[in-house]
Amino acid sequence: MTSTVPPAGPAMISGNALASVAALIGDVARANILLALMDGRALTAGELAWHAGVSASTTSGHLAKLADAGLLDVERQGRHRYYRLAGADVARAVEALMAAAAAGPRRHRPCGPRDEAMRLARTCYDHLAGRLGTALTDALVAREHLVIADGLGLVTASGEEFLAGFGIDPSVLAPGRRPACRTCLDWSERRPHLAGRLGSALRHRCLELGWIAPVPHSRAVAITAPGRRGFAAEFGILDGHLAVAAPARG
């Protein structure tokens, strides 16, 4: 007799679920504790009030929320708790609605330098995005050092030895749990950059480099001028590939 129950995975998620998900980041105060780890830190419940711009209390009962749903990590040291996102998954999801969000309606409100300086270099969890990201992205597969398709990347013979020659570690394409080579939406360039393990370790690589370094309070990296050197010498990234650009419409 053919059974008639369907497979499990992806597809058996109810509408109610999803729905109960959307509805939590639906919340102005949770969206802004989601947007502020998307860097790939570890933040306080202090630390998340601010950027939520609500009280304490409001603050613990939003992160409960979010970490009962499976969005939040919850690390304990000492007297602290620290909260992180839950995983790749949850930051593709919040960058996915951040590249909706931008293809939205126009909001009346003057583009100021640190909406800039986040659409020129920026986090995306662990890795790169912004117009430094798409660039890299672009770069290695004009090279032909990566092919892209349906969301995943494959580094290619050449692509391993010009990473293993820039210092990343072949066991990074090595298989495992995470997908070693894998793109993700940019909201602000509305092409893909890269994620996964190899995206990380770019980023990793460029910061123990000097070519970027971190914005106090803010997911934005500057570009150093060592970084501007480096990134035409060994990717053919130019200041033109850099250049202000108004963000993609329609």
Given for the second form:
Protein chains: 2
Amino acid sequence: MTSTVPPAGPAMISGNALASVAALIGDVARANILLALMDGRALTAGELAWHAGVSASTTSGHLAKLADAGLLDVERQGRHRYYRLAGADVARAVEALMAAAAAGPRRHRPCGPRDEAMRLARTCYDHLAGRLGTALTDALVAREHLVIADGLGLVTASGEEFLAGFGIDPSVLAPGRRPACRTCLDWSERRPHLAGRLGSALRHRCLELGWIAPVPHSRAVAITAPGRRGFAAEFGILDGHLAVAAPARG
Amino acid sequence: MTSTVPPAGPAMISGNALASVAALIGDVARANILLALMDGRALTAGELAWHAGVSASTTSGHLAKLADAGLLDVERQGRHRYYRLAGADVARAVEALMAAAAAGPRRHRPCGPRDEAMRLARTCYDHLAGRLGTALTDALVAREHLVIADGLGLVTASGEEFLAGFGIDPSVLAPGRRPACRTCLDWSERRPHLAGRLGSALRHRCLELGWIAPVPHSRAVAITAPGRRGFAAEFGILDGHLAVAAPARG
DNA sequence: GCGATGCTGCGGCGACGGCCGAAGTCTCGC
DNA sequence: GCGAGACTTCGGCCGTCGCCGCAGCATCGC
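Would you generate the structure of this protein in the form predicted together with the DNA, following the form predicted alone above?
First the chain shown before, then all remaining chains and molecules of the complex.
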């Protein structure tokens, strides 16, 4: 049994599955396509070609492979084809990879000033991430509207009240006593932020209030002037909390 | 701005980081190496070569790359070199990829009888997964020892009591009121199972009691005869709950 | 000391896969 | 209808990377 029969380890089947999906993400053009879709919107093949930085025909091939593997969903609309992430699973895998990548090589992390806006605030699939995302989460925890247990959370009674007052539909929180509150590891902050239906609702409400605004060709979101006032008034998030080396502590 | 300047989309930096780590996992030999290490143990280069199904020299190259990227840690011991996953981040990324892979291509999932043992019960980094893992989680939830909110959980007061009675060190649960209870998406069951420090402690206790036993060259674990009795008596998990098409429902 | 064992580095081979441009299909707007 | 635009398919080129065997270093056991 310990002999010279190398051609197959025990877990070969899963190994192939794992490798094939990872290899799919492991191409720079495709990785950029997935990142461009991480905000949950659907983009056309042409837009994705621009994001990928390769020709339309090459992009088309990439998109076919991604859709074929079930990572992307396609929707035809006139002469456009809209591609979007196939689901939260895919987004989660991408974020997990980013986290593993950030954890890894100490060198080779230039952290360009380029993505400072991303680190400040961005969308992650359908919720908020970056310093704003974690600060919001921290604020809810500090006021005991949310209980985070080792990275995961539950909305308290006072939290339900507060969120309702903030304009979030209570039905988001309580379909049968199961508050739709997940957390997601923030790859830039290395701490959890709010995801799930609540995270999605929070982002939606902030957009609705005009507190944040999408940045055209990026996952980043900008915090507007009313937003600064609002986050301070409603959540106690001051500019200092969003400054570079000051993770909101309490 | 919308013009002919394709050579770089906005998120190029992160795209490279994401792609490089994914490409690393995206090779069958390396994927098998990572899977072999998913139980959290450290294996020698030779053992990993066997798992990878390639020659020792090829494996050496793969291991160097993985360690270089920070996915693996090395430890020299005499003339052996022991490799282990660099951290839970890496394990989480691998599981997330497996989940995305399982979600994807409807076809091409032969689900060989080969890994039926894995689906029944296996270790996932340091905790239990598979039908046993989800059944344990379900059992704790059903008895209100654990509250799962949209996939995430908190141990209740009765849960602390119960777990202490089961022989789990209470300090695992309460370092400052933050029960170390995460969940992890089970790639075979597509539902959450218990992870984090509590998940780890549960697995450890089950091993200690002789309820489960590691299967030599696999992440799978076997459920022993005392284990079957124990899981039934303590958790109400009957054989039926572990049978193929019967996810423990209550 | 010596040989055996475990692991790594190097050179060369071969194949997989990304890339592009040109041609083909479909849809829209006039 | 007819041209323009969006997207895909095809063929061919070329670089990258995984693979192996052999040689070179360490370490262990006698």
